[in-house]
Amino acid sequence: MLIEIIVGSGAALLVFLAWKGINVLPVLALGGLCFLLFYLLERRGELAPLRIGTCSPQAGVSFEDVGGQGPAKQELKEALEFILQAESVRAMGIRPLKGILLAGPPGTGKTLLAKAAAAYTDAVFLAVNGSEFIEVYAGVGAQRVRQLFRRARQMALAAGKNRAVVFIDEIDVLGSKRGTYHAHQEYDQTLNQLLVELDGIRPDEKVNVLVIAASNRTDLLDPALLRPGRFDRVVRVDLPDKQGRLQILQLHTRNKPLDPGVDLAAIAQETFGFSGAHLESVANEAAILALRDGAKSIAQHHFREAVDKVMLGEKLERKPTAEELRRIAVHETGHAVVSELLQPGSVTHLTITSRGNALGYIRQVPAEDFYLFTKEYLEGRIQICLAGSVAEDLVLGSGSTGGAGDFQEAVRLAKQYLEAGLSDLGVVSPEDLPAGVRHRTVQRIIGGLRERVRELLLPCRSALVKLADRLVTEETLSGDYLRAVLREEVNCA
């Protein structure tokens, strides 16, 4: 109303000035320029529109399509019941949930869970990435936040629904702690607008909006975003355990021809630490390898090679010299022998085929998934890391740069050993520990364990030589062959 009064008064003034014989063209030109500038500022959100992904519940995924996340699915379903039973919730005086944060490593299925939530509640689904809200122009991000929520309500009404799920991926870009970017207030303005929109969600609206966000860096999020009344629930979406990995593999091989001899449980056991995205890639790469071989079905060896490819990369054509190949074989044999002595039955195969940055590698299979490491377990892992360079010293008389990566991993494990209070220093505060003391303690831990490795390998020197010679010829040895050779060596305990 005010704008109409101002425009009418301005037009009347211009007519009066023109009637008096005053040239009003400069005033008109200036007014037109101001109007154009105002229009562009108002419409800057539409000039760079927010890219929103949508998915209908019928075409989306269900919770049955998400494997390996039983606890997360159960917790999310319980939260969604507040939307499905809106009348009962309102009768009990319960405030509906406004936001759910899915927190966990990349590739664990957070987006799939959000789509499944939309299907579960029969709601329209809108997906957007946190980076879409950040622009160089002040105010654009806030405009896009308003646009997102307005679009969610419009789509729900157009579809004849009263529910909408808004999914914001990588929300740490949008919702990082205010004041982090001192030179750019656009981040803070955008976050403030998101907080306003969350606060504006009311239970008596025509459309119930639920915001689901995903992040793998929750430590970066602003505390105002995580307080009750905004993001009410934080659902952990962690890496799957062995049973979860088996479920995921079964889901991703439903449409693939598998050989009758394929044992997905064995593949699940060998892929500790893999996310759902990794496992999907394993199934896909196995199918590609089978197609490359001209096979009509995917065999177990295709899956094993696919695991290696996902972990380390494609095979390389680099050809080490005969001397280098011999050293690599001795190095990998050292790792394999110590691993087998400390953890019997753990080695599935060893190879000197180059992949990625690795000139050779051994594959170990843990008997169970470990989430809590004992002192003995950490000491064993450090010894396995050191075994390659010790084997080179014993068989070839000197070490090489091939053990650099192993040493870095050994140092990382030794620091973990120290910080857990397992060293001779006892319980310590890592931040208050002088750098010199920390370095000497780590050095002492590694030095002592290196001597243990030497004592383990010294009686097995002949087995090391035999295995290394065979590895140079065959390029790959199975864990069964390794164990057979070790059993023949009476001195190798």
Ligand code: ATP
Given for the second form:
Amino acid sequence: MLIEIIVGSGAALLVFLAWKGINVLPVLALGGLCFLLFYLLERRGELAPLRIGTCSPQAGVSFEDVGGQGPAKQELKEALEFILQAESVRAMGIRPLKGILLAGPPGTGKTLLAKAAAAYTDAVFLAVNGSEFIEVYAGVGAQRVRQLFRRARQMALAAGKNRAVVFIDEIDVLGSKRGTYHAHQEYDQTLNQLLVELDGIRPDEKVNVLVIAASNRTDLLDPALLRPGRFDRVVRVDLPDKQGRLQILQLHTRNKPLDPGVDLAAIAQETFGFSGAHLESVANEAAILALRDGAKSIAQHHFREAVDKVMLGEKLERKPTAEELRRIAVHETGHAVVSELLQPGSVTHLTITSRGNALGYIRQVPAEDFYLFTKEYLEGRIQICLAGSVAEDLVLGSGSTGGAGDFQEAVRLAKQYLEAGLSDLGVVSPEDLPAGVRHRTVQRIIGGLRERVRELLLPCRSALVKLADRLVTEETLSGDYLRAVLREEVNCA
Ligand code: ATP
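Could you present the same protein in the form predicted together with adenosine-5'-triphosphate, rather than the form predicted on its own shown above?
Expanding to the full complex; the earlier chain stays at the top.
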């Protein structure tokens, strides 16, 4: 109303001035410029539109395309039943499900699950990234949130559907605890708008919007987002277990020619800690390696090499000198022999091919997936870390900088050992422990275990030399060859 009065009075004033013979053109030009600026500021959100990814349920992904993740799929399906049975839900006076939060590490299939949820509920699917809402101009984020929900409703109506799934990836970028970013209130306004939109979803609406958000850092989220009535379902999407890894590998090799001898279960066993995205990459890299080899189908060794590549990076053209190569071979042989002595059957291969930051490496297979470290296991891991430099000492008479990375890992494990109450200090409060005591305890743990590694490797000196020499010529040795040599060496128990 006030604006109308001002505009009206202004126009009247201009007419009066013109009637009096005063030149009003400069005033008109200035007014026009102000109007243009005002207009641009108002519409800046639309001028820099939100990038929204969409996919139709027909072209989309179904729950069958998501490998492993049994509990997550089950939980998600249960939640989606509320949407499919909207009539009964409404009749019972149950409020609609507004948001589901998928929480878990990167690459575990959260986006896939959201797409599958859209297909399952026959809804239109819109995907955006949390970072899309963050702009330097105040108000743009909030405007984009409104734009997103408006688009979801429009798209559903245009497609003749009454459901829409809005997927917000990395919601922690826009949904972190309010007040975190003191410098600018833009983040807070954006989050407030999202909360308003979530609260605005009502059972009587023509289009039922479901927000599925994903985050690797749920601890950063504003509590208002997690309170019941908003994202009141939190579904954990964890790294896949062995069976899950096998299913994912099977899914991603469906369209690839495999050798009859390929054992995907063995690859699944070797890839503990891999996410779905890692496994997809393994299948893809294996196919690329087979193509480079000119092979018609993918063999087991292509998969093995693909796992190394995904784990450590591309093979490097680095050419160490002959002397360095021998040192690397001795170092890796040390790791492999101790690994085999402590956990028989654990080494799949050892190599002196440089990849990523590693000059050489050994690959071990855990017998089973495990989620808890015993005292013996941690001691074993530390010994395997130290074995490379001990072998260098024994065979070559001195160590090298090649052991630095191993020592860092050994120190990390020793700290874990201490904090778990496994050291001679017993159970401790790590933060109250004086730094000197902590340092000396870590040194004691590592010193004692280094001595044990020396005792293990001393009788194996000739096996170390034999294996290292062979490794220099062959570049890669299999775990089976390593075990055969160790069996021949009577002293090396
Ligand atoms: P981020 O948190 O990094 O966004 P995300 O959890 O959303 O990752 P996706 O984008 O769903 O992960 O997965 C990336 C790719 O990894 C998928 O396109 C798919 O090829 C593969 N992938 C991941 N998890 C699975 C799975 N459980 N089954 C089959 N493929 C998977």
